[in-house]
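Taking the form predicted alone, here's one chain by itself in C-alpha cells.
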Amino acid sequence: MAFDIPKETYSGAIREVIIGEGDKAVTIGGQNAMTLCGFEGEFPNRPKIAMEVYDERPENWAEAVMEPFADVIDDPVKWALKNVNEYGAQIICLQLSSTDPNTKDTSPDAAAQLAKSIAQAISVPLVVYGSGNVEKDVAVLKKVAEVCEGKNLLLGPVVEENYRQIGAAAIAFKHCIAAQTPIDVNMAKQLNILLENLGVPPDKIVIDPSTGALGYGIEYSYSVMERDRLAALSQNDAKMQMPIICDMGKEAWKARESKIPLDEEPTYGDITKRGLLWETVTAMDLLMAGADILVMRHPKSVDVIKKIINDMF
C-alpha cells in the first residue's frame, strides 16, 4: 500500500518584497507553506544571505572573525566588495554603528555618503541599519533615504518610536522598511498596521522580529517566528504576511561561548571552530523558523548555510 504524506492546507501566503533596483534586485518571500514543507506548497524565492559591513573598525570581535576581513576592515567599501566578490554575499548589510551618539556620533551626512558609495560599488542589494539609537536613527536613515533615492534600500531598524519619520522618508524616496519589534507577535502586527496606515505599501515592509543566539533565547525567537508564520499562512492574516529578516550574526558572535579563549575554558575546544558552529547553528535554527534574510558574519558559516539552503529548496 502506498503511503500518502499527510499535508496541511494553508489559506495565506507571504508577500513578495523586492529589494534593490534593476539588475541588483532580489525578491524575497512568496511562499505559501511553512519552511521545510515544500511538499505542501510553493517556495518561489530561496532565503538570502546578507553579510555584515561596519562603518568603523569593530571592537571586541573574536580573532577568528576578524581574520577573513583583515585587509579591508578599515575600508567599508572594500569590505563590502570582498563579501560580494570573494565570499558570495547575496545582500550587503551596512551597520552604521559609529553614528551612535554615545560613541563616535558620526554625522548623518557622512553615514549617508558611505551608504551611497557602497550601494554604487556593489552588484547586490543593500540593507542599511542604524545604531539602534531611536532619535539618531531618524536623522541618519532619513538622510540615507534621501541620498540613495530610488535605490530601493531596506532601512532599519524602524521601531514604534520612530516609524513616522523614517516611514515617511522611505515613501518619499522609494525604499523598503525593516520593522523591528522585541520578539512579540502582537507588537510586530501592530507596527505593520501603523506603517500601512502611514502609507508604506505592505510589499515594502519586512519583519525584523529581533533574534537571540544559540543558548541566548534562540528557542523563544524560534517560537515567535513560527507563530508569525502560522498567523500569516494558517490564519491568512494580511498584516503578518511579510518576509522576515534576522540580524543574527552579531548575536551569535557576542555569545560568551563563541569568543572566550581556550585557556579560560579548556573544555570548550577550539575557539575558531566553536565560533563558526555557534553562528551556523543559530542561522540554521532561524532558517527553519522562517527567516527570508539571514544577516551573517563569517564566510565559512555562510558557505555551510548556503549549501543547506540549496539542499532544502
The other form holds:
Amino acid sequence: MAFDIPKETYSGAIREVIIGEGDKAVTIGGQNAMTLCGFEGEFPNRPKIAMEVYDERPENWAEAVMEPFADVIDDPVKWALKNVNEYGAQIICLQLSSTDPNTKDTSPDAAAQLAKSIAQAISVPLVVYGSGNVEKDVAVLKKVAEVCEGKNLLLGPVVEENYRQIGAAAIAFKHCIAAQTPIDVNMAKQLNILLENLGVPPDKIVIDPSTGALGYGIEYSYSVMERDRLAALSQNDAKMQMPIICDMGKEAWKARESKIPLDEEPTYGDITKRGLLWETVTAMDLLMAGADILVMRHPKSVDVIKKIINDMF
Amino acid sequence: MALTGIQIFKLLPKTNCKECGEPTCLAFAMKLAAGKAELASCPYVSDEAKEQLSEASAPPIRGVVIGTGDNSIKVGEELVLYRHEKTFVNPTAIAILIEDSMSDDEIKGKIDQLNNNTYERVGLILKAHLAALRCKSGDAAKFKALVEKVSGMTSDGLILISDSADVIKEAVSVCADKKPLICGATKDTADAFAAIAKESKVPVAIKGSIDDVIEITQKMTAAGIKDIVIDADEASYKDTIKNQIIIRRAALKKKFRPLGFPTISFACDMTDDKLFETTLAAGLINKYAGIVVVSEIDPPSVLALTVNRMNIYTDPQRPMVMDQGVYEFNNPDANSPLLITTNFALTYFIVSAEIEASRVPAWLLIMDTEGMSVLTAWSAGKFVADAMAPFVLKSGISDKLGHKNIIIPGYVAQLSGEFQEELGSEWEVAVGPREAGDIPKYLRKLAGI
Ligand code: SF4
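What would the structure be for the form predicted together with its partner chain, given that what you showed me was the form predicted alone?
Expanding to the full complex; the earlier chain stays at the top.
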C-alpha cells in the first residue's frame, strides 16, 4: 500500500533578518515550516551560533569554561577574535555585564568604545547585550547604537520598560533589536507590536523569549517557543514572525550541575563533561524548539552543536 | 480511533431486549460511544463484535511493555505532537548498549552504571532502564552466554539485538520470562522473528524504510502480534528525526494503524564522540523516541538525559512543586541567615543553587504556594504577609535559630512592612535581592566575607 507522508500546510513564514553589514552580514530566519520539518517547507538559513565575550573578567565561572579563554580573558577584543578565528563563532555576542550599576558601573562611553573596537576587529556580526539593568541599559545601548552607527548590530535585551528609548536609537542608527519578555507567547507578541508602533521595521526585530536551562525551566522555553512558531506559521500571525535568539550560555553554565565540584557531589561524575553536556543539551532543546541564534559559551559545545546544525538543517 | 454510536450500533444484535438497562440497542450504542456504558452490560454481543470494538477503542499508539515486575517499563501510548497540548505519557526508556565482543570488565562496568547511576529530583527517580545486548560476534552460543550473564546481574529489562533470528531464538530461550524486546526484524526476517515473538510472548522490534515498516507491521498484526516497536533510523540524523515525526503524525492525525507503535532509535550508532552522542540522544527524547539506545551512561550523561526527559515529560499545565518546609544549605547553625521563598520547583532550584554556590551556611523556608513563582503567588494572594507569618511561626524554624531575622525576595519588597507587623516586633524583616543570581553577593556581604 502506498503511504503518503502526512504533511502540514503552513500559511505563514518567519521573516528574514540581516545582522551585520557588508560582507560580514548574516541572515537568519526565512523558514516556512516547523523546525525539523524540512520535508514540508524551506529553510534557507541555518541557525547560527553566537559566542559570548564579556567586558570584564568573569567571576564564579566553572574552571572548565574559563580554560579555553585563559589567554584572552582580560582582553575582550582578543577574546572575540579568538572565538571567531579559532573557535569558529559565526556571530559574537558582547555581554556588557560590567555596566551594571550594582557592580562596576562601567560608563556608557567606555562600553560603546569597546563595542566599536570589537565590531571593527571581527569578520562576523556583533550582538551587544546590556547588563539587564533596565535603566542603565538605556544609556549604554543608546550610546552603543550611536557610536556603532551603520554596523547593523543586534541590541538587547530590549524590554517593555525601556523599548521606547532603545528602539528610537536603533531606528536612528539602523540597528536590530532583541525584544525580551518573560517566557510567554502573548507578552512576546505585545512587545513586538509596541516596537512596530514605535517605528521599528519588523525585519529589524528578533524575539528573545527569555531562556531557561536544562533542569531550570527549559520545558517552559521549549513549549513557548513551539507555540510562538505555531502562531507564526500555522496561524500566520505577522506579529510573531520574527526569528528567535536564545541567550542560553549563561543559563546553562549557571546550573548547579555545571558548577558543583565532584567532591561535593561524589555521584555526579566529571565536572567538565557535566558542564559541556548541560550546555549542549540545553542548546539542542532550544534548536529543536525553533531557535535561530544560540548564544553559547564553550568552544567544545559550540563544535558539537555546529555539527548537529549541519546534520539537522 | 473511537467509533461513532452508529458504527457501534451496527455491531450490536439489534434485538432491543433491554437487558443492558437501555430501552434500545441504539441508545446503548450511543452511551458506549460517549464512554458512559460498558460493553459487558450487553450479554449478546458476538466475539467478533467485541474484537472490533476493543480494537477501535485501542490507543492510536500501542503501549508496549518490556521486562516484568517492578522493573518493567512501558513505552508508547502517546497522544499529542506538542507537549503544550497535553502531558507526554510514557517517558523515553534509555538503554545502555552492551556487545558480546566486550571484555568482562567492560560489561561489568556498564551494568554497574545501569544499576547504580540513579538520581532523585523533585521526588522522581532518574535512571536508565534497559540493557541492550547486541550480538556482534555472530556466534549464537557466545551471545547466549552474554544474555545469561547480564540477566543475572541486573533486574532491569533487556533488549536482544541481532539480525539473525537463529541467534535471537537461542538467546530468548534463556530469558523469555524477563519479557525482553527482540530486535530487529527486517522484511526478509519478519516471519522468523514473528514466530519467536509469538511462541515466547515477547515484544519485537522491526526495522526498515517507512514503507517496509508498514508492510512488516501489517503482516505481523495479521499474524496476531501486537507488541511491536519500530526502528526507523536512517543514515542521517535529519532523516531519522523526520521518520519519528512522520510516524507520530500518521498514528495520531491519520489514525494509521500500521505506524501506531512506539519507536526505538540507536544514538550509539550515530557517532563515536560521546558528547555528540548524548546530545543526539537528548534530541531523540524530544522528538518522540520510545527507546533510545546509548553507548554511555556515565553520571554526566545520565543526569543530562534523564533531567531532559523529566523536563519534556512533565505536565505542562501543572508546575512541579517542592515540599513545604525548612531546607538547609552548607551546614547552617543558629547564627546562619534565614531566607524564604515559594515552592515552585524552578524557583527552588535556582535559589538553592545560588545559596549553595555562595558557600554561606543558610536556612531556606519553602512555603506552599501551589507551585506559583514569587510574583505570581504574591499577586494571587498566596505569598502575602498574613499567610507567610503564620507559616513561619509554625514552621519550627525559631527553635533552630538564635536570631529572628528573615530575608524575603526583592520582588516582594512591598510586603516587608506588613510581614514585619504580622510576625511581631521581635522579628526583623530584610529585603533580599530581586534576582537569584545576586544572592551569593548578598549572603557573602551579610556574612562579612
Ligand atoms: S442488551 Fe444488547 S441486545 Fe439487548 S438491548 Fe442492550 S444492546 Fe441491545
